[in-house]
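Here we start with a single chain on its own, the form predicted on its own, put down as structure tokens.
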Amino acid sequence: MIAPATFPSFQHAYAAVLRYVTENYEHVNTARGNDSHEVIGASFRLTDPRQRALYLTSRPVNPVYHYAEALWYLGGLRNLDLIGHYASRRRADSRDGTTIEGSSYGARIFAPRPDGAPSAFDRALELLRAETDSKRAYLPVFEAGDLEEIGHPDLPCLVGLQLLARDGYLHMVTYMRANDANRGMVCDVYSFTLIQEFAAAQLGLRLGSYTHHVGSLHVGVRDLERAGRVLEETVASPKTAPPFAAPVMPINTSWKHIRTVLEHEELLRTNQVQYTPADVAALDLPVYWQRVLLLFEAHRQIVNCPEDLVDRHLLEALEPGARWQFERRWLTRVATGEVA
């Protein structure tokens, strides 16, 4: 038995991944005439799931988005508004134009079932409060019926999360039938990622390792050359640690502190609201949390004033390497004029 191969930051496994993929892919797929270079069954871990974070610059991203995914899946919905404004290309995804169905994964973790019944996340932390050394708290997300409609693109990409209490720490273990190890894993570990740290505040818990698994590990043709320019900055420094501490989430986040913060999101989504840094500072809600709802902020000014630059403290009050990643994916297509 081979253990995965371990990282101490998702930054050091996104280089190893698309190293191993594009030098050693076993086949090349076309699934939905999507060419990709392919390797079946792979696997990784992290030793610490919060440095979830990419600082390229050759591979730019977007932490609004990032946060506003992971509270989309939270938040247990299905609806494209949030999930929608932030990235338009989801909209594809939608089978009636409102709702997404196979990747809204929140609403088959966190949404409570038709009959009253908790959801499969509360039922997973009930069962390890109760037996804490339990292999059962798995949270299941494709089902056979994601099968019955061939050729739809919305499938679930997940399988499933395992959550694992050992020795004072959680740990996660993600099932993934496949993923675009340059576009999808990079939100996809960020996150589940999120998420697990999310399950360990509410057990008491402390963060421990976590694992990726993949089916179908793959990266599309059209992306080699991004790809080998990541690969070409991470050769440089290929042992560098991140540049920035990873943000800590407060022991004490509650699901009240999620629903605030989707509260204040929708509000600043349609520009109901503009929040300076003190404004948001009075709210009832931790630093943490506080500043993801200035990245909200900060894109709320680009959106709705793209002539303009985004407020000077706004920006000093912002997560430093957030901030480090919003200049550079958004205000860089504001010079340019793309702010969609």
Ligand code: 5HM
Given for the second form:
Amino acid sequence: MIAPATFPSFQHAYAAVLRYVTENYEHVNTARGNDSHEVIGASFRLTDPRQRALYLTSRPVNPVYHYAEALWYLGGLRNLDLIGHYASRRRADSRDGTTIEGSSYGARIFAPRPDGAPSAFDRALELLRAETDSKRAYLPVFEAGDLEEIGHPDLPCLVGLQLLARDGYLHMVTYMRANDANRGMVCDVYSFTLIQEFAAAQLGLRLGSYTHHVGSLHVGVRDLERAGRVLEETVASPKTAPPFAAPVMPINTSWKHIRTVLEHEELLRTNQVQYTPADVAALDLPVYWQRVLLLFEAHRQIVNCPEDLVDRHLLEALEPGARWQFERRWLTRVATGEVA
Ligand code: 5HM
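Since we've got the form predicted on its own here, give me the form predicted together with this ligand too.
The next block holds the full complex; its first chain is the one shown before.
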């Protein structure tokens, strides 16, 4: 028995996972038309789950989507309004065109139960407050009923999340039945570690390690070329630390802050408001969450002002790592001549 491979950042883990799967795959899986190279049973651990972002030119990510997805989960939402706005591909997961049934993990973790009982998350936190070193604080997502329909278009890939408080730190363990290493995993690890950080703040604990276990870990055949480019980029500097300090979620982050961010996100998404950094600074929010709202404002400008460059002052007010990612994602819309 050996402990999971441990990495200082997700970027390190991501490169190692891609290398491992592409070089050691055991199966060519063709389930539901998604041809992939697959290993069965794999795990890794992150010592600093705040180092959740990728800064790779071979694998640009969308920081707006990362926060949108994490907030969609925290909001306990099932409908497509928020998530479909930031990634239209998510609409394909919906059967009725308005809701997502399986991968709306937040609805299963954070929303109150249909009978009005507290959410799984609230119960788990209550348990950890009563018995700090419990092994029982598990947040189930996959349910037996999910298997009732063969060919269900959107079955949860997340089985569940476990919170473990040990010696003043909050650790998290994720269990996934399946994970696409080049696609789903990048967003999953981002959202789940952000949820872990939020949970640690609620419990007044320091952020511990993050462990990710996967049943079927795979890389799509259509993504092998891109995975190869990532490996080329990361092999050049395998031990290099991510170029930006990870932002730290304030320990006083509360549900009120999350609700405020979601409220203003909706106003921005529906183009009912437009915010300058000064407008956002006037809101009752820690700077960390103000900067998240500024990302949504930047996205509002991309969607609603297609002829214009994103406001320079706004870009300067973004969290530096998110700005780097945003600029690479929308190069032509931030063409200030200063993008490295
Ligand atoms: O046929 P199946 O339901 O297993 O296909 C789902 C695909 O989406 C798999 O490749 C799975 O690994 C990926 N996926 C993921 O990696 C899906 C979701 C959404 O539940 C996710 N991560 N969060």
